[in-house]
Amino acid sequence: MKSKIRYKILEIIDDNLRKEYLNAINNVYKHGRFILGPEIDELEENLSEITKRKHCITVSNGTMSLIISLLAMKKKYPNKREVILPSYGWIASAQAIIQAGLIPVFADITNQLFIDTKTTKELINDSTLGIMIVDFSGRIGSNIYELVKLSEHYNIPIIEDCAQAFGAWNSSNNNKVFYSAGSIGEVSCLSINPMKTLASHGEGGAILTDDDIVASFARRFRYQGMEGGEIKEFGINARMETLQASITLVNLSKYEQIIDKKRSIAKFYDEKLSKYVETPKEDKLEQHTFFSYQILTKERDNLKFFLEERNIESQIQHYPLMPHSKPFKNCKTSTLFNAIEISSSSLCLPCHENLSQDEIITITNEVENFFKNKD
């Protein structure tokens, strides 16, 4: 029997990668700061420099990046509670909205997984206190340029949601103009953890900003409300731990790398698969990061069961829609067209640095196989 291609693995297959992270994990020992350490402030430095941010602070975790930012502009706009979201993506996004005690709205999609420009601003009223874009699979939506047009002429902030889009970016539009993640909008809001191309051993976050003030409240929420020794306000207990940045600095130097070999994963999927299934293209002036390998099939669930047969594991993500889980079932939605027709048809192949070869063409030759068969 065929070893199992998995669709991810976290294992640490490499001895010489393993002693750069123990190596890091022992400076860490030595100096013995393990909340707010050094690395921490390099991190925050590093990351600020590359996504050209004023600000970075780091958090305990994605999703608490977005409840502090969603916090922030809450004080911000006292009187908005609703914000708009994509309908598909991971429930993170809608569960962040609620726990900062707003309202979750949501839209259609595109074919390229990104919230709808359309339905977007059929949903804006005088409510809306933002619109939250999900860079979802790990790509910015070429209608980014619309969004933010739309965003400036309603004078709505984004939030951007680049949990799985680090290194990132698109300039497809007629102004040519570069946007990429983590620099999107208002705040940006970033997940660092084992699953993610910028990863850590553990959960951490990042919120990016230039605004001052969503600053300076996010580096007193996520030290209980503290700043200069004083409490000056309600917070919690929300900092990244100082050996999660020294792992995520060991990271930091290698994930162009793990992007470059994803989209080489991605760009031979292409060349042998879009015959068969609709596949992911890329538009020449972006970066797809393919945090996941999302293909579209009316044969979804049977090429799943097919692969799984032949210890080949993939993934639905993310279906039932979260307007359609019980827990937003009685929320405001958008004409959800696209993002029903994709949830029901979407299959994530795997895509991982550690693939081999002939890891990669057992993948397509089953794909093949599957719909050869069929004929």
Ligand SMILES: Cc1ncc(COP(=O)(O)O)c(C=O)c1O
Second form
Amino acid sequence: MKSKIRYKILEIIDDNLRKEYLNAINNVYKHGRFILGPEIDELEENLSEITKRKHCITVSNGTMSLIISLLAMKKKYPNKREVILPSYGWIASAQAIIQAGLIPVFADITNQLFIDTKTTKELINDSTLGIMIVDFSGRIGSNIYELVKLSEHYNIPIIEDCAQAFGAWNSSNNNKVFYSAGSIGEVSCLSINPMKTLASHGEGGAILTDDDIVASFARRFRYQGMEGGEIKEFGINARMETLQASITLVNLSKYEQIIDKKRSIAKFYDEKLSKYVETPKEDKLEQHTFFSYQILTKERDNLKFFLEERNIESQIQHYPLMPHSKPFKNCKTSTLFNAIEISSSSLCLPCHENLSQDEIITITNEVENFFKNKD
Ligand SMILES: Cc1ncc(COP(=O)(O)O)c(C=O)c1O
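What does the same protein look like in the form predicted in complex with the named molecule, given that the last one was the form predicted alone?
Let's see the whole complex now, leading with the same chain.
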């Protein structure tokens, strides 16, 4: 029997890469500044430059980047409480809203797994504090221009959860305006955990903003409210570790290659599989980073089982929808027609930088076999 085709490989299997990581760690051992050391400054400078944001504040993880950003928004707009977000996605987005003392309100999604414009508009009211867009699966939806216009029209800020989408961009909206992950709205929130395109070897996150007040709040808050050696307000310990920043800097020099590899796998899948399932087709004027490669098929559960029997891992992400999970059941939603349909038909196929050509071919052959022999 062939060895298992894994959904994702986290072990470091490349010897040269392992040496680069060890070297980076060793440099931290030499200076000993494990907390807010020079690698943190370097990472923040690099991320600001790449996303063209004035400020980058690294934090302990992506969830904290959302919570702190939402607390900053709450301070800025004290009379508003509701945050609209897509109903399909990882629960961290909704949990962060609750932890910031705000109210999540769930909108439907488009076929690109992005928050839908029409249902977002229907949910807006006098208490709406913000619209949280989530660049889910590593993609910015082509309705982003409409959403930005909507936010400008109602004067409601966008909070971008770009946890999954470092390196993604989209200018395929009708107006050809260029949007890139980390640069949309008042504040953007990045996760730097090992599953992500820009990864650490533990936990990490970053807040990206052009707003000086949001930035200084975030900097203080992550360090117990400390500024200039004085405790200025309430805060918490939410600093990213220097060791994780040193690993992330190594990975920052490689993320574009990783995205290119994933995009070439996705292109191959699309050519082979689009006659059987709905594939996440990349538009000419966007860069989808394929954090996950989600196909849509009514045969989802049977296909997953079929692949499992042939030693191919696949994943169902994320079922049930956020507003259907126990703690969020009483939250307000729009109609969720598309989200319900998609969450029961979506399956993620392996799409990572360590997949071999043989494995990619085996995956497509087996999916084809499933559909050819189905009846
Ligand atoms: C869309 C989204 N938002 C937020 C997060 C939270 O990030 P972290 O796990 O670093 O806290 C994740 C993590 O997977 C995510 O996928």
